[in-house]
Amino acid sequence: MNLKDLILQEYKTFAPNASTAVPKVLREESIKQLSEWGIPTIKQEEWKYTNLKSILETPFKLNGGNGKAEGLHYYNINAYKLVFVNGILNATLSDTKGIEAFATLKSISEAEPAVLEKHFNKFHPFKDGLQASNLAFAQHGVYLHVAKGKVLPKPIIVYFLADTTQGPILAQPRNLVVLEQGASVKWIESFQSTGNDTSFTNICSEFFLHQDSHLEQYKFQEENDKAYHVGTSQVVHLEKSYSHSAVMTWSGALVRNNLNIHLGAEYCEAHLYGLYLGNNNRHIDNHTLVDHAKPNCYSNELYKGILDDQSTGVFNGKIWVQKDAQKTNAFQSNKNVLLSAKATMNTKPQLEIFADDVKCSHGATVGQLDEEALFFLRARGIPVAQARLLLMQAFSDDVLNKITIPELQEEITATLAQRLRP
C-alpha cells in the first residue's frame, strides 16, 4: 500500500473520533485534496529537487509507539518544556508551570473554536498534499495564545521525539501559536529520533502577530540518517509586528524546511536564518518565502550551507512585492561551500517585484574553502584538519551568532564543531 492509500486508509479510523475544535468539513476538504493531489513529486516545480519516492511504499503507523522518550537530549537552558513523542504529548516529562499566567496553552483539540476560525490555515501560498494530510490529521500540538502586553519569562521548548523502536511512524502535529498586541516569545522546535526504523514527520507551525507583538523562533533539526522531515512554518503579520526565525539543519535522510512569512501590515519586520550541514547522501532543501503586501516593510534572509561527500542541499528563496507594497526594503543572501566534488547544490533566489519604490536585493555563491586563508592558517603551524574546521566554523557564525540565547548559542555551536569534525 502507497502513502497516500495508508493516509486514506487511516484517516476512516480516526475521523469518527477527531477533536471537533477543528471544523469536520476542513477535515474532509483536506482529505480530499490529498486524495486528489497526492503525495508531491518532482513533477512540481515546488518539489522539483527533492524526491520522496524512496518512502512511498513505507508501512508506516500513525502516531504509534511506547509514548517513551528515552535517548531524548534536552538543551542545557531554564526554559517551559513539551515532549511529544509520536506526536503525541507525553505530559508526563512536559514543564509548563507558571505559564498560565502569561499565556494560554492548550493542546489544538482543546482550542477555542473562535480562535481557530480566525486564525487557523489562514495563510497558505503553497498547497500539496502533505499539508492537506496534516491540516486532516490536525489533533494533537500546541496551541499557545500570549495574552496583551505579556512577555513570557522563559523560552519554551517543544521536543519532538520519533521512536522507531516498534517499527516505522509517521507523525503530523500541528501547532498554533498567537501574539495578542505587545505579547513576546521565544518559540523552539527540537526535533530528534531513537530507533533503526524509518521516521517521516510531516508538521505544521502557524504564527499570528498582532500590534507589536515579538516572536523569536528557532528550530533545530537533529534526527537520524533515516528519517524523513517535511516541516511548514507560516508567520503572520497581521499587525505592526517582529519576527525572528532560525532553522538549523545537521542530519536526517531527507529533510524540507518551508518558511513563510506574509507581511501585511505596514512597518513589519521579518529576518530569516538558516544553517544546513550536509553529508553522506542527506539530502536538505530549505523553501522560504517572504511577502511583502503592506509599504514600509523590511525583510533581510540569510541562509548558509556546508555539503560534504555525496550530499545534496537545495534552497529557493522568493520575495514576493506586491503592487501596494511601497517602500519596501528586502534583502536575500545564499551562501554555500562544497567540500566535496560529489556535493551538490541546487539554489534558486527569486524576485518577482509589482511595486516601483522598492529596494530589493538577492544573491547566492557555490563554491570551496577559500585555498589562500587555508595555506594562511597551516602557515601558522596548525594542522590542515584544524584550519579546515576554524575557516567552517568562521562561515557559520554569521547564523549561530542569531541565537539570542546565550546558554542555547554555546550549546548549539558546540554540537555544530562536533559535527563538522572529521
The other form holds:
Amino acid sequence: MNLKDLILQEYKTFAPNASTAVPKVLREESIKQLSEWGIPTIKQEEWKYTNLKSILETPFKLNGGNGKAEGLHYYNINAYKLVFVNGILNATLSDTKGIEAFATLKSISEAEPAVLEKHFNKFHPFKDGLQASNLAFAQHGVYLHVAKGKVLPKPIIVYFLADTTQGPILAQPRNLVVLEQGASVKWIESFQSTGNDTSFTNICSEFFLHQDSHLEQYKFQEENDKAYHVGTSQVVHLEKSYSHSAVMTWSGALVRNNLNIHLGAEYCEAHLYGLYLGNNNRHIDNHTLVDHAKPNCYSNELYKGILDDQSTGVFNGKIWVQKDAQKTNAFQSNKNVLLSAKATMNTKPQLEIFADDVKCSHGATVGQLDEEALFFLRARGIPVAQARLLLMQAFSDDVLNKITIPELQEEITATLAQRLRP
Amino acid sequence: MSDSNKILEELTQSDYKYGFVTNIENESAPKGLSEDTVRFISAKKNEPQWLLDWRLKAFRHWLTLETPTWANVTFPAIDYQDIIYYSAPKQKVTLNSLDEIDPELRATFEKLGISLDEQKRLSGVAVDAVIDSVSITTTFKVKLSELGIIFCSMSEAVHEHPELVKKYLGTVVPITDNYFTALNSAVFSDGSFCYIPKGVRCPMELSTYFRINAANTGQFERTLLIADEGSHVSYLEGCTAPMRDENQLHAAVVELISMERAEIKYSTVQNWYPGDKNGKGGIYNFVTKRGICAGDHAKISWTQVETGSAITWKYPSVILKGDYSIGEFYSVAVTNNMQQADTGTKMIHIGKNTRSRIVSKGISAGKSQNSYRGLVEVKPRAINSRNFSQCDSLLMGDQCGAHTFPYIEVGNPSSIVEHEATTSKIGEDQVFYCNQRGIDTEKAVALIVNGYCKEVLNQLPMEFAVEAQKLLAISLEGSVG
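Could you switch over to the form predicted in complex with the partner chain, since the one displayed so far is the form predicted on its own?
Then the entire complex follows, led off by the chain already shown.
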C-alpha cells in the first residue's frame, strides 16, 4: 500500500477519537486535500528537486505508541525539556518544572478552542499533501503559550525521537507557540532516531508573535542515515516583534525544511540562518519564504552549505514584498561549497516585489575552498587536511555564531567539527 | 500629485509612436489551423517533401501538447483557430533594384526610419526586411556572396541550400522542445538564414527588420544562423509593429550554431505594440531563442533591449558544449502600463572550462510586471566552469512588480557560480544631487536610467545603441515618482 493510502486508512481509525480542540471540519478538509493532491512529486514546482518516491512504498507504522527512548542524546544545557518518542510525549523523561509561572504548556489536543481559533493554522502559503496530512492528524505536540511580558528564564528544548527498532515509523507532531505581548522564548527542536530502520517525520511548528515579542528558534537534525524528514515552521509576526531562526542539518537520508515567515505588521524583524552539511547520499533541501506584507520591516537571511560525496543540496529562498510594504529592507544570501565531483547544489534565490520604495538584494554562490587560502595555511606548516578543516569551520562559523546559547553553540560546533574531519 | 508624477504620466501615456497600418493587398491562408493549413503553407512556398514531413511531424506533436502555464504572465486563452497562419504581400514581378519596391512599402520603411537606400549608402548595414511573412528585399547580397556568406530568407535557403537547412534546422531547438516551437515548426512562414563560411569575418552588421502588418496574422519567423569554424558575425534584429486592437501572436524560433572558434553576436531591439494604457491589444511575443557553442572556443553573445509587446516570454539561451566556449547574455527589459515580461536566459555548461556571464536589467513602471527567469546549469563534466550573473530591477511607481526566479544547478566541485540581484528605486538623493547642479528631474532620471542600463547598452552595435537609447527615452525618461 502506498503512503497516501496508508495515511488515509489510518485516518479512519484516528478520526473518531481525535481531539475536538482542532475543529473537525479542518481535519476533514485537510484529509480531502491529501486524497486529492497526494504526496508531493517532482512535478510540483515546490518539490522540483526533492523526490520522495523512495519512501512511498515503505510500510510505515503510523501509531508508534510504545517506542523507547534509549540512546537519546541530551544536549548539555540548562533548559526545560520535553521528550517525544515516535511523535508521542514521554512525560517521565520530560522536565518542565517551574514553567507554569511564565507560560501555559499543554498538548495541542488540550488547547482552548478560542485560542486555537485565533492562532492556529494562520499562515500556510504552500499547503501540500504532507502539510494537509499533518493538520488532519494534529493531536500530539506542544502547545506553549507565553504570558504577556514574561521572559522564559531558560530555553525550552523539545526532543523528537524516532524509535525504529520495531520497524519504520511515521510521526506527525504539530506544535503551536504563542507569544503574548512582550513575551520572549528560546525554543529548540532536536530530531534524533534509534535503531537502523527508516523513519519519516512530518512535523509542523507554528509560532505566533504578538506585539513586541521575541522568538529565538533552533532546529537540529541528528537522525540516522535512513531517516526522512519534512518539517515546516511558520512564523507569524505582529507589530515590532522579532524572530531569529537557525536551522542546522547534518544527518538523515532526505531532509526538507520549510521556513515561512509572515511579517504581518509594521516594524518587524526576522533573521533566518541555515547550515547544512551533506555527505554520502544525503539530500538536504531548505525552502524559505519571507512574506513582507506591511511597511518598514526588515529581514535578513543567510544559508550556508558544504556538500561532499554524492550529496545533494537544495535551496529556495523566496522574498515577497507586497504592494503596500514600502520601506522594506530584505536581504538574502546563499553560499555553497562543493567538495566532491558528484555533489550537486541546486539553488534558487527568488524575489517577488510589488512595492517600489524597497531595498532588496539576494546573492547565491557555488564554489569550492579557496586554493590561495589553502596555500597560505600550508605554507605555514599546516597539513592539508587540517587546513581544509579550518577553512570549512570558518565557513560554517558565520552561522554557528548565531546560536546565542553559549553551551549549545559550543556543543554543536564540536559535533560539526567532528563531522567535517576527514 | 508631485511634478515628477506629472512627468511620469505625460510620458508613460504618450501614444505608441510607430502605430500605423500599411495598405497592401494580402494573399492569406484561410483562418484556422489544421493539417491542411500546414500543407497550404508548404505548397505555397514550393517546399520539398522532407520539409513538409517535418512540419507535419511538428504539427502532430503540437496537437498532443497543452499551453504552458508556468510563466509569470496572465492572458486570455489563445484561440489558435482564429489566426491566419500565412499572409504574403502580393508581388507581381521580381524586383531587380530597390526602386521597384511598392512605394507604400517604402514609405513604411521610411516611417520606421530604415530607409533602405539610406542605410545601404550610409551605415553599411545589409537589411533583410521582412514584412509580414515574405522577404521583400535583400540588400548587399552580392557583396556578401563574394565572401561566400549566405544571407537570405529562409524560403530561399530551402531551395538554394537545402543541404545546409536540412542539416541544421531544428538541431538546436527541436520541434518537441516546447508548445510554441512545435507550433512554429509546423507553420513557420519565413525568416532569415545566414551562413558564414570558415574563417570569414563578416564585414558588416547583418540586420533584419521584422514587421507584423496584416491584421490577425500571427507571425511565425524562423531564423537559422550558422557560423562555421573561426568565423565572426554580428547580427541585428529589430521590431516595430503597427497599432492593433486584437492581440497578435508572435511565436518565433531563432537557432544559432557557433562552430570551433567562431563568434556570434546577436542583438535585438524589440519595440512591438504593447497595447494601450488599459492593456487592450498588443503583441504576444513568445519566442524561443537558443544558440549552441558546438566547437571549442566558440562564443555566443545575446544582447536584447525589450521595450514593447503586451507579453514577452523569451529566454535566449546558450548551450556551452565545446570546451572553453563562452556564453553571454545582456538584457534590458522595460515594462510599462499593463505590460508583462517574463524573460531571462539559460546557460547550460557542458564543456570544460566554459564561461558565461549574465547581466539583466529590469525596469518596471505603471502597472506592469517584470520577471527575470534564468537557469545556470553546470553539468558534472563541465569542470572549471565559471558563471557570473547579475540581475537588477528598478521599480517606478508602486503599482508595478519585479520578480526574480534564478535557478542554479551545479554538479561539480571545480566550478564557480555567482548570482547577485538587487531591487531598488531611483534614489531621491541621486535626483537631488542632479537637481542641485541644475539638471531638471526629467533629465536627471534619464541620466540615471541610462547609467543603470549602460552595461547592456554598451554591448549594442553603434546603430542599435542609438535606437535603443531613443526607445528608452520614450518609455522611461522621467517616469519616476
